[in-house]
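In structure tokens, the next block holds one chain alone, the form predicted on its own.
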Amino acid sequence: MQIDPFALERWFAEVEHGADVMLAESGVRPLQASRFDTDPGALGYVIPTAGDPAFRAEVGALHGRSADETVFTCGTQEANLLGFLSLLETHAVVVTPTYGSLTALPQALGVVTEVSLRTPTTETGSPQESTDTPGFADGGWALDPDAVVEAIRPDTDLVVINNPNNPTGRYHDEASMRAIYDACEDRDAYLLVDEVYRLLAEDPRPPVTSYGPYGVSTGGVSKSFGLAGLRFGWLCGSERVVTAAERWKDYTTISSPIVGQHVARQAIDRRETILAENRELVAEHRAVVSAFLDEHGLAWSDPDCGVNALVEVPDAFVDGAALCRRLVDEESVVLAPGEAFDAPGWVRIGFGLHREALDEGLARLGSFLDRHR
């Protein structure tokens, strides 16, 4: 098995490290350890390795599922790579753009198509074929499910759509969400969908392992709610999916990190505390956001649910990563290279951080921009 380079955080690994100001993070703003009981005694495994039944029942119930179809694990990312290793044989359905494993992992075990928020499918083969993605045009970045439909083939195995969308920011509707789900069903194909910003929505919808059968809903507690360094998701779905994902699970990492687990539950069980402040704080700030791209006069996603959104890049520069390249130089701020997502005419920007942060970055950008018009 061969698999591409994770372009996304190989940039973090060179430039995050020695930078001022991380203005591309991903994730709501740490939350401090101090707000948990962060003993959870022995530290030996999770047993079971699955997780603790009863908080496995309780993530489950917020899916419309229960404690044997859900099993929690090392962030959202191993849920994501235990799902694809479970379910994917031949053919998957990506929706792009999006995060860079939700592509690359698939195309490390089958064939994948890719259908764009605005365009038709691109054909993408192995990892080593190589294929042009086009660019992407101001505006739109909207689900469109026909399309989706369309790139089913006899022999698909899974859709893989990351809702609400990173980079984008965009929430797609539930009945786009429920088309593809259908047809999905029609087809004996499953629809695994990446929800780890779900929660940040105010009013969230359906996880889509609740539609049927052939939902799966990844999850985790890294982004909505700002604890990215428990480690901690989840992977909901059928007894079929959930023992099979078990089975990779025990070639991966066996069980989720037990100080996770203690804390993660002691979150989930706090969470409309949590996630209301949350909530307001990407409020604020993507207000603080969108004015600061109105004075620049730049378009951007239009973000709708999460911390992320793409920002155009401006005639001064030939591409996203010259953009973020030079600012790092410059001003020691880090925005995402829109490259990682097949998006070279924009960057990503994260606005989850502390405020002071974003005020920061914000000013040695437009400061950056100034200079560069």
Ligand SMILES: Cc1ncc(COP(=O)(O)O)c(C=O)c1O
The other form holds:
Amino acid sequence: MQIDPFALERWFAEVEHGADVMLAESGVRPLQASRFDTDPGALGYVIPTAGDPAFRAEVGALHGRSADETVFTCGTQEANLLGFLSLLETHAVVVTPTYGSLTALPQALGVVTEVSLRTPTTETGSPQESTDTPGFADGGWALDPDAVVEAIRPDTDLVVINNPNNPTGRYHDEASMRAIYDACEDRDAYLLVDEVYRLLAEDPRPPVTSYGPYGVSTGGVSKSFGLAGLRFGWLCGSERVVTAAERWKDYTTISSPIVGQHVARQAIDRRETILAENRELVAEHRAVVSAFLDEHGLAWSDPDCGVNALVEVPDAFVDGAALCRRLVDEESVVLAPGEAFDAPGWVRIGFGLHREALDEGLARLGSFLDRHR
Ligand SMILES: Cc1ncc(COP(=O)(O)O)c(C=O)c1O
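Here we have the form predicted on its own; I need the corresponding form predicted in complex with the ligand.
Every component of the complex follows; first up is the chain already shown.
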């Protein structure tokens, strides 16, 4: 089995540590541990290893599922891995651009057809054996349900979507998601949706696993809550899927961290306060970035949920990688090259960081852009 290097993680590993401003983070700024009781008692495994049953019932209920239809994982990353290991034998359809592991892991395990997000004003999407750069207009990067359904083959095991989407920050509408789900159910294929940003939405839409037996939702507390260090996530789906995921989990991490579960439970119990705080920060920062880009005449993917967006690369640079390299060298500010998402004409910005850091990063980016007109 072969796996591509995780381009985004490799870029961050190279530059993040030494840089002054990380302007490409994918989560909301981390919460302080002092806001929580961090003492779970004995530091053993979580027993049962799928997670505390009462807490699983609580997380399951947020997804229209029971405790037995919920398994806790080490972050959303493990939840996705377990989903792929359990459900993918031959072929997957993956909607792109997306978070790297959602294409690389299925590619390592089977054959993938990518379907790109399209704009309402360009030609409708078609399975991306084509090499088109994803389009942009009218706040686009829209999901094209017909293109996704068209890409489903008789041997397709699973369709994979990240909604709300990283890197575009677009929250795909419920009608499109349901149309794709219905097609999956008709064709005996699962629809796995990474919903790690869902609770950041002002009005989160129903999770895909609540649509029916072929819907699988993954998520966790890293992004919406700002608690990535807990390494706490979940997978919710039918009992058959969850049982298969648990079988693999015995070989991956056994249980999620007990400190992670202990603190995540408090965060979920206090979710109204934490999420309101985080949503306010995101709305404020989005407006700041939007005004900055207007001022510099740059288009972006007009995010409607989450803390990420794609920003177009100005003509002065050949591609996103070139811009990111010069920016880090000259201003010690990190953006993420669109190449990491197969979108070389773009860079990903992350605006979930602390406000002072955001202001500093944009000020440096502004002088950089002025110098390279
Ligand atoms: C869409 C998406 N899924 C999963 C992850 C990993 O999340 P976790 O920290 O919960 O493992 C990320 C991290 O950037 C992400 O953007």
